[in-house]
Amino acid sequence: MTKPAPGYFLGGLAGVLLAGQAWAADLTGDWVFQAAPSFPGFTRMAIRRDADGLHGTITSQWYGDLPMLDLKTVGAGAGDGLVFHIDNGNPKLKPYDLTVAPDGQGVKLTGQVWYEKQEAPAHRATAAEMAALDFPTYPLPAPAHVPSNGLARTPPMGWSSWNKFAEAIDDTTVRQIADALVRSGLRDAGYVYVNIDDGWQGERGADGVLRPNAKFPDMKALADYIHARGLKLGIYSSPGPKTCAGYTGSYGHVEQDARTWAEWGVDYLKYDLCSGEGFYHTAETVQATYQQMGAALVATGRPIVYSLCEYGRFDVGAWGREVGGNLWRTTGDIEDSYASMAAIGFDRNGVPRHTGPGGWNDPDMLEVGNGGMGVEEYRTHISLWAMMAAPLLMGNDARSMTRETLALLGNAEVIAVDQDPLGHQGLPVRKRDGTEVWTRPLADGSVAVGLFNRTDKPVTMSADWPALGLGDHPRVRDLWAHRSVAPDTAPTVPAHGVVLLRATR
C-alpha cells in the first residue's frame, strides 16, 4: 500500500499526568475513556502501585494492551505528576506527549499520537466496565513450513489502486481500470492482476464474516467481471485489528477471511503489517502471523498469490517462502519522486539470493504516469525494477494514460528482462562518480546491462564487455531505442536516466 496512514507508524508515545501529590496517588485504579479519537482508539487505562513502584497499561483499539513503560512521578515535588512511554515495536518514531489531568469527577487525556490530536475524557470504571473492554488475544501457530502454491514463477505484473487513489477506490473505478488494461494492450503485455488495496472493507456480521463497504456492493460479481476479461483480482488486509487506513483487519479471523476471499474468487492477497506491529514486533511473532495466513490461503484450495508487506523487517526474504509467500516488500512505501525511487531501487532492493521463481524481492509499486518524475526518471524506474526482477505493479490511473506512459509501461523488450525465467536479480558491477553499471544474466545466455546516471547532468558511459564475460564484440541491442548498436558505442546517458542494453557473446 500504501500511504503511511494513522497507525502505520506509532513508534512511541510519551505522557505526563499532571497534578499534585495527592492527585497522583489517586490515579491508581481503573479508567474508561469516553469518545476518544478513532486513532489509536484508546478505551481504558489501568494504573497500579506496588513495592516496585508504579505500573500501568493503556488499551488501544489498534494495538491492544500497551504497557506504560518507565511510569514514574515527575515535577518539583515527588508527586507532581506521572510520566510514561508506550511503544508498539516501531523504533523509528519520536515519542509524543500526552497529558491526563483532572476534569470534574474524572480525567481528560489530551495531546497527540503521531499526527492525531487527542482529547478524551475518562471516568473511574467498575470491574464490569473494564472487563467489557478486554482486548482479545489469539495464539500464533508453532513454526511450520507452508507448502508452495506453485505460483509467481516470474514476478507478478498488474495494477494496484493505492498510489493513485489511496482509499478513494470503488467498484466502478476497478471495472474501468480492468477495461483500460484490456483496451490499451497492457493485459496482453503481462499486466494481469487488478489489485484493490486498502479501503474496500466494511464491518463483520454476527457470523464474523467480513463484508465489503458500500463502495463495493458485490465482490463476487466484481471478481467475475475481472475474470471475464482475462484478468485476476487482488485484495488487501492486515494481520492487525486495523488496516493502515483504519479499516477492518483480519485479526482473530485469519482462516475465515481466507475462505471468504476464496469464495469471492480472489487471486492475490497483499497482507500489510500495519496495526499488527502492536502485537507482532519480534522476528518470531511476525513470521508466525504471516505463516498463519499463508497456511490459511493454501487450505482454501484456491491458487492465491501471497504478498508479504512488513517493510523488509527481520530479513523477510530469508523466510518468506517458508510461510507461503510469493513476494515480500524490501522497504517502506515508495513516493512519486526521483529521490524516493532511487533510494529504494539502487540502495534498498533486497538480498539478491532470495529472489527467484516463486518468490521475489518487492521494492514496492510503480509510480510511472503519476506526474512526480520526468520521462527519463520513469525510464530509470522501470529499468531498475526490470533489472531487479521485481514485481511490476502499475500505480497510475490506467484509464487516462498518455502515449508516453503507455510506451514506458508496455515496452515488451524491457518486460522480457523483468520476466526472464532464470529469475536472477541484477547487481551493480561498477559505481563511479554518480554512475552505476548493472548486469543481470538471462536464461538464453545473454546479459542485460543497465548504464545508470544518478547525477543531474548528462554523462557518457560505456560497458567493459570483456570484463563482463562477453568478449570484445558482443551483439548489443538498446532496449529503449529498439535497435542494435555497435559494441564500442559510448552513449550519452541523460541526467537521472538510463541506457538499457541486452548483449550476447
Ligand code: GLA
Given for the second form:
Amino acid sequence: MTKPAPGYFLGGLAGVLLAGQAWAADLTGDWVFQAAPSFPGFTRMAIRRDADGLHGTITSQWYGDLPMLDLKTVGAGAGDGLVFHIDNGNPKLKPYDLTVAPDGQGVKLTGQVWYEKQEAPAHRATAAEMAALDFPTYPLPAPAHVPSNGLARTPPMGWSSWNKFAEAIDDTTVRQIADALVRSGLRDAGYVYVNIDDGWQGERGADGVLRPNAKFPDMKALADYIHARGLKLGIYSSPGPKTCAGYTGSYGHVEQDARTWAEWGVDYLKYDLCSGEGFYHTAETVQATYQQMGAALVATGRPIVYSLCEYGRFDVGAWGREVGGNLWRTTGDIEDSYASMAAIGFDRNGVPRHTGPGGWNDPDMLEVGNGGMGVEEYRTHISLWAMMAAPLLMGNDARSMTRETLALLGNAEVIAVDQDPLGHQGLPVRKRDGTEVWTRPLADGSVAVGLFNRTDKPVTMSADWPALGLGDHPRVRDLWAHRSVAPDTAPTVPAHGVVLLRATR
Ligand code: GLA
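I've shown you the form predicted alone. Could you give me the structure of the form predicted together with this ligand?
To see the whole picture, the full complex is given below, headed by that same chain.
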C-alpha cells in the first residue's frame, strides 16, 4: 500500500474542520500532471495559502494560466481534498467542479471540463519542472487601421470541408472536391474558394514553422493543383494555442504563420477564436488579436481573403473591416437541421448596415446537400443566404451530389441575387402567421422578393407590390421556376419553403 498522506485517518464530525485544514495544508505547493486528458490539457498547478485563505493557479495547454476559483477544502474522509472551478469567459467551462485529492504519493485531479472527463495524477514538482511549463503571454498591437486588401467585392463563394468532413479531411479528398467543382460547373457558377477547415495542422518544427499533418503531405503542391484548375485555396487557424478541434493554433506565431501560408499559395484564411477566448475575452483584446493577423496577412503581400470567426461577439461587424476582415461570422455553428438553419437565417443574420462590398456578415457555411433537411428546406436555406448577401460556402461532398443538390447550389439567377454588386442585405418587410416577405434592392433597380413559409403546412402568399414600391404591375420572374409570372400571382408556398421572385417596376 502506498503511504497515505497525513490526515488520511482523521474522520468523524469533530474532525471535519481540522481535517480540512490539515488536507489543505498538505496540498499546497507545486504540482505537475503526469498525464491529463488533451482537453483542456492541464499541465501544472500551484496552490498557496496566505492570510486570506487558499489560492491556486492551474495551467492548461488550451487556455494558459487559469485561477482556481472558489478554491476550498471539502469533507474530511478518504478521498477528500480541495474543490474549485475554472472560468475563462466560456459558459461551457464554468459549471464544473474539479477536485484535487490525495493519491498515493501525489494527488489526482478529477471532475469534468465541458465534454471531457478529467482524471489526472500529479506529482510534487521542483521549481525547474514548473518553470519548464511556463505559459508565455504575448503583447497585442495597439489599435490601428489595417488597410483593405481590396478583395471580396461580392460575398465569397466556394466550398469548405468542415460541415461534411470535419476532421476526416485529407489532400486526396480536397483534390477530388476541386475536380468536382470544375466538372459540375459550380466553379464557373462562382464557387472558387476550396477551403480546408480545421484538421490539417501538424506540429511546429524547431524553426517554429507550422507543418501540416500526415494527411497533407505537401501544401504547396496542393495549392498548385487547386490554382491550375482556376480555383483558390483556403486554410484555417486560431489566435489561440489550440484550434476548436484541438490542433495547433497560431498563438505566438502569428506573423510566421501568415508568411508560411503565403509561401504555400493560400488565398483565404478563416481565423477561429477557439482557445483564444482563454486569452482574449474583452472587446479590445479580441479586436486586437484579429487586427494582428489582419496586419500580418497584408504584410505578406499576397491577396488573402480574411474570414473572422468569433461567433458574432463584441459587435464584430462594427470593426471587422477595421482589422482587415472581409467576412465575419454572426453566430455560433450551423447544424444540418431546419431548426438550426432557420434560427440563424431568419433571426440572427447580423446588422445589415455592416454588410457591403469588401466586408460581409457571415451566417455560417451551407448545409445544402448534407441530408438533414428536405429539398424545400434547403431551397429556403440558399434563398435566405442569397437574400442576405451571405458568403456561399458549400459544405457538402461535392463529389457525389444529386441533381437536386446541384440545381439548388448552381441556380445562376439565385447566385446573381447573392452576388449583386450593390451588396445590400435583404430584410423581412412583413411577418404574419409564420410567413415572412423579404426584399432586397438590387443594382439594376429591381428588387428580389422572398415569400417564406416557416409553418409546416403549405400557404398561399402574395407580394403587395405597391407597398414594396414596385407599382401595380411590375415585371416578375420566379427565380426557382425560371419563368416570368403574372404580378398578381399568389403562389402556394410549400411547408418550410420559399418562392423567390425578382421584380422590376
Ligand atoms: C468552430 C467553427 C466551425 C468550425 C470548427 C472547427 O466550431 O465555428 O465553423 O471551423 O470550429 O473545429
